[in-house]
Amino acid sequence: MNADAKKSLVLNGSAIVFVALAGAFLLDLWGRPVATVPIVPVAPDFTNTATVRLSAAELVRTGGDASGLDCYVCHEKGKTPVIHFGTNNLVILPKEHEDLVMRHGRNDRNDNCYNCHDADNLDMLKTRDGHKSKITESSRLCGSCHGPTYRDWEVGIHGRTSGFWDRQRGAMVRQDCTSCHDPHSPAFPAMKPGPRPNQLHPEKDVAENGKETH
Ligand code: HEC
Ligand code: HEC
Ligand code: HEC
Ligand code: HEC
């Protein structure tokens, strides 16, 4: 056989061998891969990292409106606004305070508001063995009636430590007890769970239980 009839043999070999082979891609002899599910990225919800909760310190470091927190709008200095307890010994509020829900610990008892707020200075708050801070201080407030949980709390345990390890690079911030707690209303909101982890293999799931589990 001389070159050009080798050649014109390899040449018409492979033309048949790719002709056999687009056939066989259009006929899908060998089937198709199952399209990929998208992975549908995760709500942003479940990704924001802020608080369940503005507190009082967070507020006014944003800049934020803190004219609530400015007793003396409204209150007069040297005057001790009074208490009033219903029949249930439950506090009664003032329209002025409507927005402030009361149910602190199970029996709501916790509603004495000079348990916290200073009866003397109204924007001040004040422990019940006289310690004073300001109002956008609380967290050692809370920690005079829950010491177990504030000893949590200081050593990183209870409430979330968030910033840097490393203190050279940055400060290591600790999330104020009002930045999650409502202090009126302490008890933590229940929360959605987030969505479970994307599956390798999805289709095989459907193809097994019969329905879409995602
Ligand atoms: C928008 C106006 C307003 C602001 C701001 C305000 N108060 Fe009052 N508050 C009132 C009025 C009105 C009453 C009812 C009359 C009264 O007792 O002086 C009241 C009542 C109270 C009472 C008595 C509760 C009861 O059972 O009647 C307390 C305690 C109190 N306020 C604390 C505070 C503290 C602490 C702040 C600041 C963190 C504050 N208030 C800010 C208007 C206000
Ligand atoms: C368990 C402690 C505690 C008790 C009891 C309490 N407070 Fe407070 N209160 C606080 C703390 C702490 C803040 C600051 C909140 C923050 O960081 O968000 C505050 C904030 C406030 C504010 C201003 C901001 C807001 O949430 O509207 C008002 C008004 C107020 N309290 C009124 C009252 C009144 C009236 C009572 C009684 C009926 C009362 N508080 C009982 C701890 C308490
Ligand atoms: C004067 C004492 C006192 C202070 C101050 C106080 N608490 Fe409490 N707290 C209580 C009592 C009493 C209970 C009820 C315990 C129970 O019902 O078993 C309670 C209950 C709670 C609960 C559980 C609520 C639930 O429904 O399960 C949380 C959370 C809480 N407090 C957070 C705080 C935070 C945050 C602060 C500061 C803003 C604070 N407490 C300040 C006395 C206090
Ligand atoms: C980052 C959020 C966060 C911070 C900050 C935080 N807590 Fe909590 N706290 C929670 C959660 C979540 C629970 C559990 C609620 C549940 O189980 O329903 C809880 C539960 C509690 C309880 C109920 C009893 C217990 O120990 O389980 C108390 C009391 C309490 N916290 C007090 C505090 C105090 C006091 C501070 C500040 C020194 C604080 N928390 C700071 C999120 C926080």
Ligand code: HEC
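Think of the rigid core as the biggest set of C-alphas that the two forms share within 1.5 Å after superposition. This is a predicted model, so every value here is computed, not measured. Positions refer to the first chain, counted from 1. Compared with the form predicted on its own:
Core-aligned CA deviation for V42 between these two forms: 2 Å or greater. Taking the rigid core as fixed, one finds a CA shift for R61 of 2 Å or more between these two forms.
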Given for the second form:
Amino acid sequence: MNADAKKSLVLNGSAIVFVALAGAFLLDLWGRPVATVPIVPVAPDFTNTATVRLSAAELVRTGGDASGLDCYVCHEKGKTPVIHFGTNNLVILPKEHEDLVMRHGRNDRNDNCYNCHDADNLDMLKTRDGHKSKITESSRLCGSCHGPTYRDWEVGIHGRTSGFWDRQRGAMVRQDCTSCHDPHSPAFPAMKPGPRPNQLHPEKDVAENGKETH
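Return one more block: the form predicted on its own, after the form predicted together with this ligand shown previously.
Excluded here are partners and other molecules; the one chain stands alone.
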């Protein structure tokens, strides 16, 4: 067989193979791939990066209305408000503060306003050892009782940290304790856990476990 005949045979053979493959694809001889399960978007509740509360420090930092932080808009300077307690030894909140829920501490024992607020200067906070802080520095007050948790917060393994790891690209913001915890009722309510990550190959999970997961 000469070279031209070999060349013609190869070309014809290749053409026949390609035609056969095209026919096989058109006829779907190898079947169709398993349809992938559509990925349902995660609910916005789980992707929202906003904190559940707005701390005094964040309110001031963002230029919000901080008039509600001025105790002496209502209280008289130089006159310490008298705290009244009921027969169950729980503080009786005045009408102006009846929206507060006093559930701080084990068995709600931390219900005395002056455990945290400075009786001589209501615009200041005061720790048990007498150290005073501004209302915008409330995390320092929290740390005076919750030392281990405060140390975790300082290094970023408790609470919320936003911004940039690379400080050259931007600032890092560590949210205050009161950005998440209500200072008068700090126990965090139970939260519904977010969904697990979607399977990249759900059909494989079906084949192995006999059920489909989402």
